[in-house]
Structures are given as structure tokens and as C-alpha cells.
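Take a look at this single chain in C-alpha cells; it is the form predicted on its own.
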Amino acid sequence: MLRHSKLQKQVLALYRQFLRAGQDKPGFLPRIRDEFRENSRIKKTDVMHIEYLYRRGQRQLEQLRNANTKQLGSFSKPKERG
């Protein structure tokens, strides 16, 4: 059986909280899954980046839980022109 680090457990708990909070809002669950899936590619040794994303996720979760929230904002890298 795999043992998860404390940070991994925190991220998994955050993911579950996002899924619960997004159930009542149409279109949120696919976006939540995609965001976590995309960030799962980050190396486990890049702890600073993971902690940054975790804190950002906590703030986004607070916004999602707000009854007035209709959509989630995102930051994306501009496509490179080549």
C-alpha cells in the first residue's frame, strides 16, 4: 500500500473539497478535474510550486463556495508563435 506524504494528503483532501463544492454548479466538475489532472504532471520534488498551487487552490475553493460564484477564472500561458 502506498503511503502519501502530508502534502499529498492535503492536495487530495483539497481535490475532494473542490468536487463537493462544484457539484451544485453546472460545468465546474470537468474544469476542476482537468485542472488537477494537468497539475498532477508537476514533479513531486517541486515542493515550492506544489505548495503555491495548494494555497491558490484554497483561495479558489473559498470563492467557489460563495453562493454568488458563477465561473472560475484561470490563468493560461499564451500560445507560442512559431
Given for the second form:
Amino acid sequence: MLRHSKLQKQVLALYRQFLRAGQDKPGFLPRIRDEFRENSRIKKTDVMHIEYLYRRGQRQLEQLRNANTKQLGSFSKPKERG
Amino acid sequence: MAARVLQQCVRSFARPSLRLCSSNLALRVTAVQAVAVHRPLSFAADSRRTRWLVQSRIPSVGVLCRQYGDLPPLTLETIKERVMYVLKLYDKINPEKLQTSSHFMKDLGLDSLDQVEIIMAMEDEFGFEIPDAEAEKLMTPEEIVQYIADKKDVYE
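Output the form predicted in complex with its partner chain next; the form predicted on its own has already been displayed.
What follows is the entire complex, opening with the chain shown before.
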């Protein structure tokens, strides 16, 4: 993957903006990383899906940058035992 | 003994404005030490007093100069050490396999998202922005060191 396509460059720029915006507010960074890593699995050819996720990401970035968001938490199910 | 310490403290100031009170101090000290070894101490006080009088000829105004604060100057070695240190702290990299020439994607098995994170860590370490177009080309620690040296005008 020597040269990135335009779309890949846009996605990477979005990732960078997310990381910068999420540095000061606790709880966002693991979620950002997981989300991007999860979506990196979809094929390069599935442009519709990628563009949809890209627009969604931009809207979420605006929400993150809003001064009113302070932190992110999540509920998780405890692992079943036995 | 304590008198000698006092004299040394007063001498360390080396200000001519103190000349008068220090000579008074010497006189007082000699008066106190009248019981103990008197002669050598008074002789010492006298010689110090004359030395202070001589020192008063020196102007009290020091050399006027401005002082600025700055970071230590960058050299290629320090840049390389800092880059390797930051890379070793990254949890997805195995520190033993890390060399200056190890490619992030081919040798270390990272992907482009990790490479973005690494470049951001370098930006935070060195305190200046790296634009995206040039950031995506930096694939080995050696290239990162070269780029930073270019930007910061460090050369040997």
C-alpha cells in the first residue's frame, strides 16, 4: 500500500482530527481506536459504505468538539463464568 | 570558630555597602573573642577589614547583560534517541525488534492507523506540526529523524 487513495487519505485525516480532539476528554480515545480498527476491515471497493461511515464520523467529530461534551462512558456486560 | 564562619558569610556578599557594618562586626567579634586566642583573630579581622576597604574600589554595578531561556540544542544523536524512546513506549511495537531501519508496515506489522498515531506522538514530543502529506511518507524511524533534522536545521 505505497500510495493511499484520496478516500484513504481523508479517512486518515479524520482519524488524526479525532485523536487530537479526544486527547483532553477522558474516555474517548479507546472508543475512537476501536471504532476505526473495526471499520478498517471493510473492503476498499465498498465505497458507499466507507463514505457513509466517513460522513457519520464527521458529524460525531462535531459533537465531540462541542464544548458541552465532557466525557464518554460505556456499559459492558460481565463475562459469563461456568 | 563561629566568628570565623560569620566572617566568611559576610565576605561572601562582597558588597561595598556592607563595608561599614562588616568592619563593625569585625570589631565586635574581636571584642567577644577577648578571652580566647585574641591576637591571631584580631590580626585576621584587621587584614579582612583592609581587604574589604580595598574591595570597595570595585564598582558595585555588575556587567549589564540579558539572559534568555531555551531548550538544549538538538543534535542528530538526541533526536534519534528521543524518537526511539517514544517508539519503545508504544505498546504495539516489540522493543527488541525495533531498529532505526525497521519499516513500520513491512517489519513491524503496523497499519496506517498506527502510523498516524506514531506521527502524532512525534509531533507531541518535538512540539511542531507535521502536515499530512509528508506524514504518510515517513515509514521508518530513520526517515522520521531525517525529516525532523531537516525541519529543525540540524546538521553535522
